[in-house]
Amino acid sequence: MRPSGRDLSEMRAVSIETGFTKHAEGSCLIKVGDTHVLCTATIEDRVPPFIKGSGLGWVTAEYGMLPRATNTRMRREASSGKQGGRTVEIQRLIGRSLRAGVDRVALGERQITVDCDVIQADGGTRCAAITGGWVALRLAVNKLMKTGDVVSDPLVDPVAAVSSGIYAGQPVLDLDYPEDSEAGVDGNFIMTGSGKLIEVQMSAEGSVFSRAQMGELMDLAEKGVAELVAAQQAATK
């Protein structure tokens, strides 16, 4: 039924390849399907100006897609001298999905700041910038705990985020850009490794859900999330 020929709860194919990048303190690139994804980790010993002086770390994010990441090319944003509200709203989306999952004493008075790059994109790309993202965070970490910069580990819990959706009248798991397209409920859900929610986003594309159909497809996020979090902690083990 899925065009992909998945089974409803199946989620594409993931892999998550580390040290993708020479320079980056963290670096990986993430494939989700066709969706891939460039994740790096830059440390800095600095912090933005309102909490400077508070002991407390942050962790920042940017977001941004190649021209040609998708099937006609997409003007840079640079030449057009602002960056666009959807890349704006998806890079506060990962910075704060991110730091749900820091102890920002435990970072220390220091910037983490997580650059995304859609290299390609079939749907998903905020999901898998996320996941790809906290890999990318937990190595850059991982540098600072090695080097005894950070004594103990700030990051509490892994944090990832898949989609799922009503696609031709059914709940599916991992939506790619054909049923994103035509799905008549889309939503993305942001979790921790333990489960808690951090963000659901949920809109009706074509016909409206009900409270049920809802928990339906937290159910598939669920399952989701779980199969994601366990390629991240295989790839930074």
Contents of the next structure:
6 protein chains.
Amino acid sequence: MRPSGRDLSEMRAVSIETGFTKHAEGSCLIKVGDTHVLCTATIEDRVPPFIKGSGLGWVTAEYGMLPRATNTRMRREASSGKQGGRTVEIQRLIGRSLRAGVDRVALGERQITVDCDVIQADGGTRCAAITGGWVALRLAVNKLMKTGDVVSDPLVDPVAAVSSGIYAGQPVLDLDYPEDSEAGVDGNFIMTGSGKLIEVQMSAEGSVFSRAQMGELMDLAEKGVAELVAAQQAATK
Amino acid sequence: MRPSGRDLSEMRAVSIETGFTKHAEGSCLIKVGDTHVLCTATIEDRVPPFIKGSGLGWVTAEYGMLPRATNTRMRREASSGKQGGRTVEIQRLIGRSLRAGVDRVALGERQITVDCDVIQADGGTRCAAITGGWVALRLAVNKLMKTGDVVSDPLVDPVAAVSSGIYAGQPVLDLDYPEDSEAGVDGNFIMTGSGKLIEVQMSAEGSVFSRAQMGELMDLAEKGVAELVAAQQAATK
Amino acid sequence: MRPSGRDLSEMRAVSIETGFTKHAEGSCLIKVGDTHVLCTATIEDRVPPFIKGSGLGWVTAEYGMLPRATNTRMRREASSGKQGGRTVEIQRLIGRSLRAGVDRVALGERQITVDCDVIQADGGTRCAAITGGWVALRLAVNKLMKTGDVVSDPLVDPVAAVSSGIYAGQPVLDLDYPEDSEAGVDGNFIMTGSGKLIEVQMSAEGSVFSRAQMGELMDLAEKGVAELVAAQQAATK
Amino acid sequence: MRPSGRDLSEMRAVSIETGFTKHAEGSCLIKVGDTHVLCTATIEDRVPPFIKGSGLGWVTAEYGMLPRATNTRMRREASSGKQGGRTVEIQRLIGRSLRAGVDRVALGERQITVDCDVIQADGGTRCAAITGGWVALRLAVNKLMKTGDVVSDPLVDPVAAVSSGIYAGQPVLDLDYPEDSEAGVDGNFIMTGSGKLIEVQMSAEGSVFSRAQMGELMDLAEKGVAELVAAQQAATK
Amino acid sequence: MRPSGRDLSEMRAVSIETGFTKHAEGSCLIKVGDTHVLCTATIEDRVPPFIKGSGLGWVTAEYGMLPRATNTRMRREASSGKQGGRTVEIQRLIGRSLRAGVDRVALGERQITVDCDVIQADGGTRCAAITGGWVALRLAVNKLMKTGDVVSDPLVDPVAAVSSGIYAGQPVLDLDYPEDSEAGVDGNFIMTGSGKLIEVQMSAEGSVFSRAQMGELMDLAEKGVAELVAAQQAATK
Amino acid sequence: MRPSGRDLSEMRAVSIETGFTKHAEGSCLIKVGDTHVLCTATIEDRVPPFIKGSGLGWVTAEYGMLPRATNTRMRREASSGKQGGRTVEIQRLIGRSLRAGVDRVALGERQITVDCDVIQADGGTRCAAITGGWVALRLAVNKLMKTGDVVSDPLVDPVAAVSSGIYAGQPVLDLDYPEDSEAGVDGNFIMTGSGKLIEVQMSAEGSVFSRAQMGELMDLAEKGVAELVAAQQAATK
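Return one more block: the form predicted in complex with a further copy of the same chain, after the form predicted on its own shown previously.
Everything in the complex follows now, all chains and molecules, and the chain you saw is the first one.
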């Protein structure tokens, strides 16, 4: 009944290729089905003004989409002169989510910027960006620990994200674009490897949902995140 | 134990003064404690390009904050040359939320723009904006129905929003600024008068939460929204 | 003969509600007929670079209009990405006018920013902004004097502003919007409580005027400013 | 007593070289002492949307200053990404002033854009721009009349502008930069060839002035404008 | 003597992977050594206003660099609010170069936009973008010919580009980043498969060069372009 | 056969009027036929951050065009909010070219900004800007040497630029606008007084060219630059 023929609770195929670019301190190309996101992590010694001198670290994120990542070419944000509302919303979410899994004292006064650039989009780009972004962050932190710049591991728990939603009246896991564009309700669930919640966003465009449905979507999400965390572990071992 | 002395499940005082400005088709000044938001609804015959000719209506929202609505003066967005990420995120939320309560066929091919401008801020401005925005929308639609431009009521169910969160380890309803700035977890719940969910956003900055806590916060939100809907009904009777 | 039925030299009703918002060091909502402007004064320790270290203070102003303050909704300047020419022109005028009544040595090296935001417009918003802006400034300076940060009063003379113009061939005081949009000549007069001139702007759009008419408009303005200064004094006593 | 040795009521030397550039329908380089402004008039068939179909013409103006027109290099507005407040204020003034001398019915539904670019600045650039701008406009209209596109002369009365102010306690005509930067009060007077007023702007930065002083400055201005109009007539004969 | 150990006239390894993304009408990932550029071609029915109705086609290009494509993270152009001068210069070059190989009558009134996004940079990104951009263009045109939308092949001759320069006093082919940053003179040569020149840019930063040196660099470039054209043919066969 | 009646290798008339504006440390109005460019040089003590403390000087350039320098009025870049791609490309070229003739050690840690503003355009504005820009630079450096701020002359060799191209199948020198808009191939050659090359840009819009043609265009350019350098020497003697 799903356009892709998947079961209701079946994720798309996930692959994570680490070291996709050579300059970044950490990088990977994550593929969740036909959604491909390049994630890089950059370590810098400077921190934002509001924590200067605090001894605390910072993790932030930026998100972009190549103009022809989508079915129809979108105008390049650099040429239109500003990041759209959707971009801003997503990159703030990625940053908040990744920070939730970081011990900022252990990280020390430095900043890690995670860039997530969508090479090809087929639904769920923000979730793939968070899941792949954590891998890039993990690899960058590994480098800091190898050099001894960081002693105690600041990444206390993996962070991954997945979507679920009501499609054609049924709760389904990991919506692809054809599902996403038709779904009455969709949610994004950002969770830790130990099953804690970091952020939940459920939204109904021109529709409503019940607490019971909310529970079903959460059940699916827990299953999906567990699979993603396993993929992260495999990639960064 | 709350800075304001309120009980854990106690809302701040709510007042809604309708007709606060004379030009708008609908307007109100909503006060939720010391958070004061001016909401106006403007009816226009044009609709966005993507629904032109569809016969469907559109509801959209914009959000702003006066520079000295806050404790410290913020730079005016008009002078800094763009709306910040937070502004964009909030106004998209308001628009989506209000649309969820609208029968766009009944509204007919016209657009209603709801402007929410924060006169004074003390936490929870986005929730006050949604709750007050719906009142402005209600009043504007009443005008359309009085003139016969709209025949069947397109506002199928009231829409209101409230926050809850974990403050000092306890779930509390309707966070004010001192609570909001200290809360480990906070959520915004947008619901209908009949208790359905439109949007749920729960977020932990540098922290995590459990499904059980999520349930407690939802319980509080249901109580708060019921009180807000009663205030909306009283104001627009 | 005036649309409002007022006499040629009759001002609209004026009210000034002080303390309209709680965060600002000084604030008021001034109403001149149906023109309502919220004015707030913010004290900051920093001054613009060009007077740093001079020991002199600075007073500046910003002006904005809520999108639906007017009969037809105007695009939000924050969303269009810049302040329009009219906004820039008006806020520079407000700043210059208020500074004319300030002893900048007595103020000391600090800056006061006066924000004037039009809640509802019906002609004469720049004059109401100056008159109300001075009240906000007065209240903020009072606070500085109460704490002893400022010893000698830097506000040497009140500042107020009023318009007059030629409407239907007759000189009239305090133009409302229906008059303003039809007037062949209109002027804005910024004066002190002691009757001195700070700024005079008289302008004929597609028309011309004589020195004799200029004198008549000034006579009206002197009467209007005297009434406004009385209202300022009453409000800040 | 004036830095330049001029009498109190003495203008700087004025020269107007017409046809300074070959492409524009009208152009001149006006020199008022060391203030040099290049003015060009461009005729276009399109008019602004708000008068489309009205049969009325439009005259508008833009103003710019080359980066090193001034003693210290100013940042190029094209590179800083926007026109400053002073630029916007001045170009609106030029446009309003020139329109006051135009019979827009006689002009017919077309637009003339007058560009005023300051090549070298020494005080009084806005007045020189208006005076020279009218010459460019005159030449462009002459072309329209020669071709028969316009039959009845739409330029009913010349428009010229001059400054006067209180310098070192004395009223002086046509302030140059050393005077302008020290003057307590300065005014710009835009008048017609027949001695009518179009716009009066008098302003005291950190000072005040009386009605009597206002009269003295107006007297000076009337003398100056008469001389400028004579120079315009000589240049466009 | 070259940092990479290459001979003076030796290109880096070149690979072209076609079909790298699924949505674009043509796409490839071109690798010239460690410089990796993703090129996509998008076919649209609209053309720029200046050729509307002419029956002629248009080819244009945009260029971007991911923030961490370089050794040090660069600010994202979308977030800084505009494309830098270097970006603008490069994308205009790519567009001009590709158009030189296109019969715009045969293409018909449609536009192909070639997006070149640098995934990893190690010198010579503009040349790689042109060479890979032509491949994406070739693939998109193939699609148009397969569907019969285009009958006669508009790609009259392949287009490819290579750099050469004076490094450590010696003429070398295909500069990588360590060479490029030290070279006294560097040139970019855009040529056709049949050995004709489309664009030559030779530039000495803080240095000069002779006509004889210019000839040597051209000789190297001819060799390099021949190899690149062979790689293009192999990839698009 | 050329529209202007010139011989194939004949330059337009060149005149250079130095001291055109009084404030700049160096200035000239260069006229190459009907192309008129005002060039000013500004000396500042600050240098760009990347050479601060290095003891080296910097020369940079900005380029602009007055709105009616061209046959049709162009939108003012200050009002459109950014410099177009063509402007950016040209001003980067001017800066690079002038720097090539400067001994930055001899100049000392200061910056000279050369502003080139096109008053009237008829083809070849970038070449006129470089040739005139060098004259303004020469005059400014003369001032530094007269005051003793600079001891050894940092201008090692004059810099001038000229265009040549293939027009109607023939190589011609110094293209004017009618030729430039029809030319299949055009090149800009920036050279030193001693005949060395600084930058060569040859470009074919929708066409191609051979190495033999390239040589012919270079021959013409060498002749043109020699004449321009003579004019520079005459003007700055």
